[in-house]
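The chain below stands alone, shown as structure tokens; this is the form predicted on its own.
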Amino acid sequence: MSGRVNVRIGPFITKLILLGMFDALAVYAIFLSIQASNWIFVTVIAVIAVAFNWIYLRPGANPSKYLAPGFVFLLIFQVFVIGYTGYISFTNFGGGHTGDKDQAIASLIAGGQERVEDSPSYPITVVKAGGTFGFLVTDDGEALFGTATDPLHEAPKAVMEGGVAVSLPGYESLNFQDILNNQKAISDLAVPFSDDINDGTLRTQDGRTGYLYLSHLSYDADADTITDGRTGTVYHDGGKGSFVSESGDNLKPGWTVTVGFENFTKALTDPTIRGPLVQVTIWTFVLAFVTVFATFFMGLFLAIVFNKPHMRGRKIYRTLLIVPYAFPAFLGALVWSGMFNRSYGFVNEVLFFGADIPWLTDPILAKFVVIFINLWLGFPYMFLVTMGALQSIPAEVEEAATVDGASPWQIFRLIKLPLLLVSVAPLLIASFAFNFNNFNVIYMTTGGGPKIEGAGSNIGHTDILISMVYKIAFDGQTRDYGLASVLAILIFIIVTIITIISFRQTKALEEIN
């Protein structure tokens, strides 16, 4: 009776155990979600931490208790980035426009801030808690204190010694030694010397003495507008996350918006991506339909070939065939990129014999590089795909073929190769789907160059459209996420649509058998 109890107590502690150090992590996700003042969070993380709490502290109920693990990860790997992509792309999220306009303002006044001549300087004490470092300031015989964060304000508290603020409690005052071993945090440390922004930041470079560094831009919270001190120009809200001047000059950083179906018109109507587009997007269906039937085809030869029973040495060829499956794709890449170099590469100098043949910078050579590698890479999982396919139709089905009167083509025509797709279609789907975002294959051989001539963010002839989107939200200076995500949404809809059509005729493979 004891041992039978012992049993149910255990696994009941260590459910307590776990659903204790989930809600502890909950619990920790909400604070830090009222932080950022993130309510949706708030909310979704506590319906969770709830509906886990009754679904396992009540008896029964187990399905729930299968399933509420996976409906969590669908919901944190699938829907959130499902709709977090769909929000960025309703955005001008991106480079120069992350943050809030409160942070934008902060970022500008910094940015424009410089030591001023005669500017005033005061006593400063480095002092550090933690890992945050503060200025211990002296001000006409009063301390002040403050970090990077935290405004200089009144230090009541502070140690004086000869008239000048040496320490706080709570804080360790550094000497020269620690200042040196400490120098670039130091110099970097930028105190606001008020609740202003105007009036400046205190810094210092040899950590004893603080000057006061003025922005040439000044912000009027009244009128929500920038005025340059230099040039007497004012920068006002846009409306469309920066300010902007009246000749229509824009200050960056701003910040993020909602800008509606800006991005969408912008892929459909801006020249330097509509015309790149339109390529990238028929040559990512050609790589990928080019990739796939001949990878099938080639795999399947190959295991035609090599499942003659009476074969000599059938055992050592099939390991080699399938050696580049075991070699790292995108080390694959990298190494076929070398080989084509056009200076340098194996094929140039051995092959063609020294020939200076562009093998990497030729639009249409770089594709037929990219599909060689692909096919390279491919047909091994192939050729073991329909090797098994192939020894799993019944020998009687040929015998009887070759019995009425059936030659070798019209058997593998007629039989065979229906009999084959309907075990292997879902590969191809699958194999086309991974085809159509193979990111690695283009980074690693030609980095989807050649540039096309006008295109935006060094859209090349041998980019796909996941690379595109990788250049858009990645490469250069104009990092633009919102149009990255109008571009992820366009390839999740072909994607999809594809899956579903193949899908549908695999079903209606099905009926052969």
Second form
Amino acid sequence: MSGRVNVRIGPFITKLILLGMFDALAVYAIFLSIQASNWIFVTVIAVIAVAFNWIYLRPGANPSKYLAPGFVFLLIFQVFVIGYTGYISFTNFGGGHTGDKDQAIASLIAGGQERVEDSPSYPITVVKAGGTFGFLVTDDGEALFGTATDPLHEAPKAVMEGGVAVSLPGYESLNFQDILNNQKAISDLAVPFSDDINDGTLRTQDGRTGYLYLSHLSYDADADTITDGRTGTVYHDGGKGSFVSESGDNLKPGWTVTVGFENFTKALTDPTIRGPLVQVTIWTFVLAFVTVFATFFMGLFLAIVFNKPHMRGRKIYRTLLIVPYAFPAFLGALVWSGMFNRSYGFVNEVLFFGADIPWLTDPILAKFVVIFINLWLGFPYMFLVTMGALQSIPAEVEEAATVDGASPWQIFRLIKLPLLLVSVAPLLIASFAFNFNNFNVIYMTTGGGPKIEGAGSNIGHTDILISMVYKIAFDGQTRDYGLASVLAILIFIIVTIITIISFRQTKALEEIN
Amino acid sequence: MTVTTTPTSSGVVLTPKKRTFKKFFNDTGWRHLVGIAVGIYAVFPILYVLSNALSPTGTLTGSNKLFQAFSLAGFERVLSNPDKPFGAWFMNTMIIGGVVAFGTILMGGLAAYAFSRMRFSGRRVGLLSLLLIQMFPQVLAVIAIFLLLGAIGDVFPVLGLNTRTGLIMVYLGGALGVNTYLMYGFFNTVPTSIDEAARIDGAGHARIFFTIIVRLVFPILIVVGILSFIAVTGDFVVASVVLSEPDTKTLAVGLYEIIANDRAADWGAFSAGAVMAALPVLILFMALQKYIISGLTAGAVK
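Please could you give me the other form, the form predicted in complex with its partner chain, since above is the form predicted on its own?
Full assembly next; the chain just shown is listed first.
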């Protein structure tokens, strides 16, 4: 057949083109990574690129061709990040401890910089290339050039005019109007005076004169200490990711170090965390369990109600009932939170004739409201699922039981429900796991509130574990990634146990052959 | 009342009307009552938000009188606020949701095809690990995702924090997991004799997949696509951590912020935005209802 040749050549060329584009991107990405001296990225990209070429250029049908794209994303954004979370839980990563030691030193010294009385000043010209601003400085008739990341160095190509450097090839010199338009960027710009960070930076207020700013802190690389020139205090590396003085004062920012099990100990012993953590964990279980139970039985009840052949309007009811499932869940939760608003909400104003019931701010009521909203969000799914499962139970089962004299209730309880549970159990466990981490419904309705007295990081009575993690990591003043990761790991462990139990119970393992 | 409009069939002509009603009620009438009650419960919040969107005031009190006034002021407010660019959020959400849905279908489908049609060492382990990994929601690793994207952004700014591409990559990390498993089950129901016949005719495995199998498993592709679209557009945690610039936000992050501040909350604008945000998903869902329900119940029945 003439078609056979096309079959081979067409896809092959497509494959080559796609692979070529991929390789070009990979090479470009490797160049960028080398420029940024990020050797981890260079290695990862190179490995992926080589693996893809090897996989797709080998002849024949092999499964890795089909699995590779998905697995790359899976490995990086699912598997790696889980492992990385584990690593973070052993560090002091968080607000005040984000970078490495060099970055911390640089930022400490930069933060301590100020203009010293009669420090030297220089005529400057602000220049720009791309989005980067730089200073063209005239020092003793010599032109110097530097940017925020590139310390001042000689610029022999600069054009001099009246003894002052006014422009540099490849850069645009800013006029008065340009300077006004970029005032903030220019006044924030600090160009290092030399490679030694203790030499200070050059800054400008007006775009014409640069002043030398010196830090009252100086770093001594040999002794690994920072000295405060004003008070004479010497800070040394305290071993816990920050410089500490004799009297125990910490300099901020610090840097990231591993702290061993410190975060784990903190979670279990610090009273502002331990108490709320226990409370939150119990509530997380209660919420997930009650939600699954309530949604399942409501869904099942409705499935039985509408599992009636020839009933009129069955389709209309079904469509109405699955509306909450089709409505974006975060919006549903937000709308309900508005309706439960204490002062203006529909529930108090209309259903309770203007009563003043603190639905979302009372610890007990808020929990009921959350479960109520979860029920609204979750019952349609259970309705659909149990409906399908009910219809798959053969009618003969019911007939046989009726002949044997069983009542409808007996048929349901002893025959239908067990059969139903066999097929629905895996979904119930999945639903439990889902609700265990159902962040949206908590964050969008009560925001986790009302606050638990004495708890750190604004932890509230309706917070579940995952919203507690979020608050510790991203809400409020202190961002404690290390501690939050410890809690994430705790959830990992719980979810793993649920998974193992679910595998045992549903024998999902045996279905894979 | 629905119950009074009893259909009298020819079989019950001789019985008195009262008994007919009783019989009807015991048989299906009460079912209608339940249906109406639960129907109201299910739909009310949506009617409420619709009425709210069409109310001229932005307050919650004003919206408690349902459908008493008609105004498009809420829509105007939500569409014209430059600090909260709803249009950009909408586009971001659709682009991110669409790309991730497509990517999920493609990568999940390819993986499911391999698991279903090929026999190789590590197949069982692969399937099992997918099943295990899907139990770990990405939400839990959100700190690591935040730091990882920060590091990527230092080298490749287009893939870092505050970029759609960065967020899309993160979501694609979850593309396999549960979806592959769902598709795997469906792929297994397609007889292998079809592949074999095509192979004898000279078709390569890629051709078999893209021209034959894809058509046969179309319903499950739709289900996976829409479920991942809904999951992505509804995600708050990962999106809120990755996206912090007003222009890059998604609807979930942006709409939350409109009413996050209790005092300045503009519920009229929020509701108008919510109606517009929910509409595409609702329409998509209702249009593809048939597929979704069969996909979900297939999962239950096995």
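Numbering follows the first chain given and starts at 1. Note that the structure is a prediction, hence the values are computed from the model and not measured. Each form is matched to the other, and the largest set of C-alpha atoms that superpose within 1.5 Å is called the rigid core.
- Item | Shift of L25 between the two forms at or above 2 Å (CA, core fit) | Yes.
- Message: I466: after superposing the rigid core, is there a C-alpha shift of 2 Å or more between the two forms?
- Response: No: I466 shifts by under 2 Å between the two forms.
- Message: When the rigid core is used for the superposition, does R314 move between the two forms (threshold: C-alpha shift of 2 Å or more)?
- Response: Yes; that C-alpha moves by at least 2 Å between the two forms.
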